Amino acid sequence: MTDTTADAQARSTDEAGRNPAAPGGARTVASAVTPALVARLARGITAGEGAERVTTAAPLTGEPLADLPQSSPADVEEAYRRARRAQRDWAALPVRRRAAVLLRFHDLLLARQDEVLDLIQAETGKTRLHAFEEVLAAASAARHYGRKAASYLRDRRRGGALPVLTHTLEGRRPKGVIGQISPWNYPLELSVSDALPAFAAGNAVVNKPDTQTALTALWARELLVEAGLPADVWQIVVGDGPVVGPAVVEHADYVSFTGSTRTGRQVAQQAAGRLVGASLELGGKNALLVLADADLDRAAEGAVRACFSSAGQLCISIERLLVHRSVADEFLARFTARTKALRLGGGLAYGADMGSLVSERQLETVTRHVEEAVKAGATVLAGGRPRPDLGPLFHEPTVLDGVTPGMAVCTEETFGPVVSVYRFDTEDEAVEIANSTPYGLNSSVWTKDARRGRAVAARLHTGTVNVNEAYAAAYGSVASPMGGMGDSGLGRRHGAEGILRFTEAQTVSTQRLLPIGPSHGLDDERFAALLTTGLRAMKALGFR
């Protein structure tokens, strides 16, 4: 028997959602997320008197978690009004003053991480270690933009129309108010890490987090205000996506969206109709390639993280394992053994390897994909079933072999702890399989030859590629852009692109001494001849 049996799971998590093996194991979701805490955080929602209310549930237990007011489209309009008024004064501050808020937030976040770790676990059902990944990512983004914003946003001298006579500067101006729609799966990271560069660039933000995970975003806003952000610069609205989401897009000067490809297309169409820009991080069907020369133990260990972090509810997690036929049996023996040994648990403490899914909808999709695949001939190598004995939304980490293109799990994003195995004979075949999807978000390559790994990576149609790592190496490189190709989205977060997307480029040119036009008695023909000679000279002298 393995540690995915009910008896083994009972050792790590009891029926009340406690972790008795860990210090403070008696703490529960109910004791960590109190009505007083919910009421305090809910005051950060822009919603009118008498607003309709909604109650969220804790995925780990199914019990009620938070009673929250819902914003109406009129509330969204009010949020934009407040944000626009506050944004003018915020943008007038020197960029280093704005960036200093991010650095103070960085320190506060690390010092008080236990508070938000409880909230993330309570709202998503993920393990504490996977919740900590969000703290790590948010702190890294705060540090990066806190240190680099002034450099990214500084005026830059550009070549003028006429050497010496034309002085040209490229400046960056804030868009105004950013409309941000963030998802439930990484509620701290995917709200804060996009909002921080927007703030550093001088913008205000109207954010609609998913209702299920609104407390985490509200906590982050409260901490940023404590760090020095004017309260009205970050407005949070909460409500049903089809109602509130379009209202957020309708008033935005730029849209930042993370979510499904289907909804992303709708957001893009609405933004385009208003002639405002948008960045979209959407779905993925990410592949991990195990080449013939890979270190199989290291690859198997990395693949477990790649496939089952946050119960697979991670946009950049792996759903397809592509393994060279010559090492497939050895690799799968190692990988399935590690998968079967994963400890499922829901306590508010470190120790469990994988937590719960977030909703009935996610559990239904995972269960359907697995059951349909098995019925059509796929083989379960590990896992394969829900675990209601642990909690209402637990599902075992699952490995499927013999998956064919006609199965939903082959082509559709599962967004859960399910991975399919495919064998290949040549690297060309592996690249072709990996690229045989309209998605292009993330991929992973495992080989002992780093140069070979980078060569294969360059052929993969994904926005990020990790060589000998699951996903964290590329995502954690916050100075480099992160985003998707194809149906995985538009635009990039992180690095220069991650902050410049929230700005308008402005060119300011000052002409000196002579105008760019006929002057000093030159007629049109002689002026044209003079400029023609000048253009030839500039090319000959190497001017760009």
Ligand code: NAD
The other form holds:
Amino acid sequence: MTDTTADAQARSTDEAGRNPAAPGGARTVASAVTPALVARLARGITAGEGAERVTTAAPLTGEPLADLPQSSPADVEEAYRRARRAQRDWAALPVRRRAAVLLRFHDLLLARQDEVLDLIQAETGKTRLHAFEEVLAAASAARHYGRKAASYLRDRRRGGALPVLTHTLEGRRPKGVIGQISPWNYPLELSVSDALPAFAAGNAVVNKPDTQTALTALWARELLVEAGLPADVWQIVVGDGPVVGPAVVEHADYVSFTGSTRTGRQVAQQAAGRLVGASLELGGKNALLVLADADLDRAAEGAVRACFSSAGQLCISIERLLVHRSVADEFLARFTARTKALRLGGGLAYGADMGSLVSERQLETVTRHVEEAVKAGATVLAGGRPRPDLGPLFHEPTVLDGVTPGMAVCTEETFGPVVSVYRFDTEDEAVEIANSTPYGLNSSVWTKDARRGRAVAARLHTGTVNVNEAYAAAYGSVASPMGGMGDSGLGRRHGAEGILRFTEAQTVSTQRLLPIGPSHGLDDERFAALLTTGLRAMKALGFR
Ligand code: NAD
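Follow the form predicted alone with the form predicted in complex with the named molecule, if you could.
Once more the chain from above appears, this time first in line as the rest of the complex follows.
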């Protein structure tokens, strides 16, 4: 593959003779997301009569996309009232009945995926393949919790205060109504994958998606209702983050937040003030390590996916490439060639390799990080420029060399298609560079020796590590926890932790035959002596 992005794009424009941002050109955002569809979906928003309205724009074209009512703080209160009422009956159902809804949702989602792929592409500007990753992730979470919720939530027998005499069960009760706040970058996955285990555990959810991607969340809610979820159990409110977000936290029994570290801190403080728990899935500055013995072709292919999926607007995508000096030239030749060959595009069909950024704000950050770095002495190995010829928010996949710690792109999350390259001589040095960030979300290690890869992984300060994969291996392992260390967050989604966070543990102990106190004529002293003997006997018998 030797095409430059510009060459490849220019060729596709000439051959197709159509807007280069829409290869295939047959279906447009406007024809897929009609006013009737928007009006139908918008009815799922909890907002009063005469609510203020906001019109979103399609990133691919800049054209108006959806005119949506905005919820007020009073609407958020109303959403909680409805959710609380509905939650009581929902929680009273056997867990298997609730889990069956998730399993039906899984099947419906796979069957109707084209509808939501259009919406995701229209709202985010990502390619169809990157949108499909959301379907994959949401379906995997639905199936996992659909099958496993009952076992995660079942009562568990625990050792009692007194062997035989005390029967103790640990149970799991729903928290009540979960306040869920989600970002725009993975609108299906991040509205559904946390909500599903919350529902399975008997909770209701009041969800505030980002306004930019509300249609996708509203579609997912419609589908889950079709699968059997009582409509009021999932409330969706839409509005300005700093106004509606705090209102969501204000009434929640638990908060599930995904977004930036800056907002996450505010949410955590507000939740702490109310003494309610919160899980926080935040930003990252993720590193990919190419060890000296890596398969360089596989590593280069994986690194391209790691850096440029969803145009780098993926919390677990890679922004720092750490390469062993002995293979750096060879690896970079392969990696930059693959990067330059990526086909940029935004039609509502499979084919393009990388899509658009989502907003002016994202494009501004990406452009600023690249320009500042270049001004301060960094070298552009690939890309480096916005591409307004393709659409208002396109930017080339960009590889920077010679990046130093004073540059924003070195330390701050860019959240775009920009990666910088660093060389290392020893494994210790690689681990030190990888860990030299307050973030700790995801990392990736490439080596022919899987055992060595896992040994390096154990030294990396990130919640997930992928050995010989970019990010999908760990994220797709939905039975195992996913989340961040340090500034990347608190708590975990997926696995047991991903559902138990939405429950309160409750211990129920039943005492039989003898009370735990002086009785049957024992005075306090003899009772204490008896229990002392009892404790020694339990130790001798190996209890507790
Ligand atoms: P953001 O923090 O600006 O917004 C996230 C959500 O919070 C939005 O719905 C927003 O409206 C809302 N919000 C804004 N201010 C609020 C406030 N004061 N109180 C409550 N809610 C408020 O983040 P973003 O730019 O939309 O998303 C990108 C960020 O999300 C990146 O940093 C990315 O790494 C992170 N992210 C993390 C994960 C993960 O799993 N760790 C996944 C996706 C995205």
